[in-house]
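A single chain, nothing else alongside it, follows as structure tokens in the form predicted on its own.
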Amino acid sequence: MEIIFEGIKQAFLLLVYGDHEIWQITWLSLVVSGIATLLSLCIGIPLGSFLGLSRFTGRNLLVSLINTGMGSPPVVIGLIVSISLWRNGPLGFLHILYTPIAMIIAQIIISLPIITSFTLTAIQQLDPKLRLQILALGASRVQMIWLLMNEARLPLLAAIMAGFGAVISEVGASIMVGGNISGHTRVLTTAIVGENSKGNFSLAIALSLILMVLVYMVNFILTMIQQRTKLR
């Protein structure tokens, strides 16, 4: 218990006195996961909407692959990305292994199936007659999709929370493609693992508390938006 209390105390001191390295690690965590989530939304929402509204040969296979991706271990994704970006890999010419860009790519692959699947489910749960009513009123296909997404905005906000939560808390892929390089690719999760391996349990607990506060703050903002939207 003493270690836990010391960790809480250290987390408070690090935040109050503004430790430069801690703020840098926290900021990088937020930037990498935020960009990965945003790009996943740009791909996953249109893809999920398309799958929810379309019927074609091979659709069930594609949906099954997406659902399988939701449960894929991050370390496996990290392995695939690191091999692809290795100097002798197919994308080695990009020279982005052990950079924040590589971490963003890995996190996109982790969050994309989650956001796509949530979107697909949200669109499928809408009343099928709603689509016909919108088209009957003269709306174009783009307008119809926009209106359906607006109708499904509550579960779509849940998709954002799930996608962000999956990437901000993962560690395996980040270490494999980022390398946990101090001042360059070290984020909160990899820093926690590193400090724990050194036996610096108090600092590891402090970093864990900072991570939990960060996740809570982001989800609190999204929940407020979600609940306010629900009341309307």
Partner chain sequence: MIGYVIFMKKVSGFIGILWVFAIGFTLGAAQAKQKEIILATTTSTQDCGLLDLLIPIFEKKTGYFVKTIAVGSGQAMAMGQRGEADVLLVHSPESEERFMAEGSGINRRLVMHNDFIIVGTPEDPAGIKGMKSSSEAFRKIAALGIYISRGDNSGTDVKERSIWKAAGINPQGQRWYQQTGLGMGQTLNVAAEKRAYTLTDRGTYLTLQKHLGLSILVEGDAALANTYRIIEVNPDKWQKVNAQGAKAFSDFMVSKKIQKIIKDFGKDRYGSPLFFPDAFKDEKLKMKN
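The model shown is predicted, which means the values in this text are computed figures rather than measured ones. Residue numbers count along the first chain shown, from 1. The term rigid core refers to the most C-alpha atoms you can superpose between the two forms while keeping them within 1.5 Å. Compared with the form predicted in complex with its partner chain:
- Relative to the superposed core, residue 136 undergoes a Cα shift of 2 Å or more between these two forms.
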Given for the second form:
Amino acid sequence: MEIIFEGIKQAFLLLVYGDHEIWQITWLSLVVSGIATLLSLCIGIPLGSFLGLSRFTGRNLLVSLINTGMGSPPVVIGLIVSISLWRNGPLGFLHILYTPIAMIIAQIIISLPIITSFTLTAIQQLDPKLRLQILALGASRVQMIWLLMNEARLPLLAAIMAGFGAVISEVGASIMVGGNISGHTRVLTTAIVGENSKGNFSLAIALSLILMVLVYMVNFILTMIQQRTKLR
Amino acid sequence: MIGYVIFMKKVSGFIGILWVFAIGFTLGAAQAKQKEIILATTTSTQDCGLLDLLIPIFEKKTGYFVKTIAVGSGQAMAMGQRGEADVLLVHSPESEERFMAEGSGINRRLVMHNDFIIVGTPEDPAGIKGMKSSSEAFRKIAALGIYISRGDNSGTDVKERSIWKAAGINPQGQRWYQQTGLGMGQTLNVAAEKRAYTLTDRGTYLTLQKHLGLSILVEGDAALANTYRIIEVNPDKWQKVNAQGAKAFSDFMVSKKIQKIIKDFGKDRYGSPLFFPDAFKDEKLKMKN
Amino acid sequence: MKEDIILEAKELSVVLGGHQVLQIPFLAVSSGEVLAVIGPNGAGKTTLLLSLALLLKLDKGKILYQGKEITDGERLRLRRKFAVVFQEPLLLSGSVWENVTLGMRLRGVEKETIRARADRWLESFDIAHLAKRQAKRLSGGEAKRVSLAQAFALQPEILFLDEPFVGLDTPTHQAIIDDFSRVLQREKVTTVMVMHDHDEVLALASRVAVMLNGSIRQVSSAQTVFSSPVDEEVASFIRAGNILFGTVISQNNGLAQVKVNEQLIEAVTDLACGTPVIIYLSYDAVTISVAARQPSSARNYFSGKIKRIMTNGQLAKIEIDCGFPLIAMVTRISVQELEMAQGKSVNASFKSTAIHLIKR
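Could I have the structure of this protein in the form predicted in complex with its partner chain, to go alongside the form predicted on its own above?
What follows is the whole complex; the chain from before opens it.
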């Protein structure tokens, strides 16, 4: 127990005294997972909307693949991404293994199926006649998708939370493709693993607390937006 | 609706900022490309904090950017064999010799040593405390104790297997023999929790000592020597290897100044040094590995 | 009249799930008319409406706007000249104001114009006080008014409505229809509406298209369709009857006299004196006799000459001229027994309660 109190105390001190490395690790976590989530949104929302609005052969296959992707273990994705990014691998020419970009790529692959699937469900839950009504009001296809997403924004915000939550708390893929390099690719989760194996348990707990507070704050903001629009 | 549109405008602004970051990262990565070295190393050198001390000195001096990938010696050499690392800092002499023999590495140099120790719960159910022979001690553990193994093909793991071999015991599949597949630090934690025995490098043990409640039971056997060597990955085999950087790092590790730092590392915190610099000793004079 | 045609459908064909749901060789919508599309459930009325409103991809056929075929690239531009009111008011989240202005915003109408039109139409449908309310929290009647205001605010060249007055409770229903017909008369907007209720058709439509099984069987004025359906199927669907135009001239606690041509018909209604009305009287409700007047509960009793006898199987339609045209449906046996023939004088009677009055 005292190790936990020690950890809480240390977390507090680290934050109050503004330990540079801690801030840097926290910031990198936020940036890497934030960019990964946003890029996943940029792909997943249009993709999910498209799948939710159209019917074509092979659609069910694609949807079930995406739903399977929701459950694929991050370490497997980490392994595949790192093998692809090896210097002598198929994408080695990019020279991005052990960089934040590689971590972003892995995290996009992790969060994309989640966001796509949530979007698909959100759009499908809408009354199909709503599309006709929106088109009848004179909407172009883009305007229609925009309005439908606006209608489905509660589940879509849930998609953002689920996607972001999955990547910021993920460690396996991040350590494999990022390498946990101090000052470069060390994020909260990989730092926690590292500090734990170094025996710095109180620092590991401090980092865990920061991670939890961070996840909580992001979800709190999104929940505020979600619930406010609902009550307004 | 209107509120939402405003919100989305704010979000778009935020996305813009993040894109700038992303582009910054990309450019940074592209720039780092020529100046970066991938160092694949054993977890012990990372976990004890030695590399955290040395690498910034190296980076400041040379302008190279070192990406330290801390894995077991076995995996570090596997990375070297595929040309996925530039320079290796490892402690698994037999595997190293094979690595050199197949032409994967060049310029293998001794950097430092410390020793392996057998640690265990202070109650010592197998009664190995003070024994001089590691293989004898292993036989007793096999009979009366629980042994926690890394099982990850790291330098420590390879060393442990050689001792079992010397003891004439095949521990695989035995009930008293458990493999963690984790790094040294975590394996020590598991051993402490299970009141078991394990083989560890002295450095990691000293770093974690205060949390563990494990005692040093066997030490000083010549068979327990733990030597760290630096190997540059053969650039003739893999053209993408940063040969210059690897050479620079290798030279740096055996330089006088760094060897002095290694000699003093850990004295202030643990009372005794964690490593003994070896670069200026004749290979033949040092402990037989 | 050709130049007045605004929208035409030619050789329309829609197949859904291997089922031919629509087959329309030709249908034209003239500028300024109110065309009602009626028919039983599943006849394809909504499909036709959506096709005309360019909301449905056609399997075959074409839609012409002002005589020119509409290409795929023009659909959005033309859709923006139309407005559609659906059966359920499909409002989006946001306030009533946001919903009423949404179509105009999508169409790029200027801000000032949007404000003016929204104000005007919220006022017209008596929902100005709801402007700030959440659209999803309205009652059915309020939501219907919002969706009507939303459509009218677009100032469409053609207004499409799909059974707009279904599912409302009686007082709300009547109030909304009153508002709607008042607006329709004022605006004179070309309207195509799928309808269900005969009273509404008679009150609102200038032309009626009867649809059965995916095709249009008859298109003519409401009066013609109801009084002379082209065939039995149409007749049985529309419950054909006498359609007469008149004006209420006296009112006595619910019993009124309606003047039709020079004759007076007694009917049960609350409508006030001076109200122009349509009288609907089922063919079956008219009794024919040849003897002198017998005491009877029938309040309406007219004498006249048989103009025409139309037999069809065991039934015969007898058209009598009694100051206004009146048709009675009788059996062939009655025709023989009463020795009915063209030119013969007969008496026709019907109860005032059998008369259905619709405000014009």
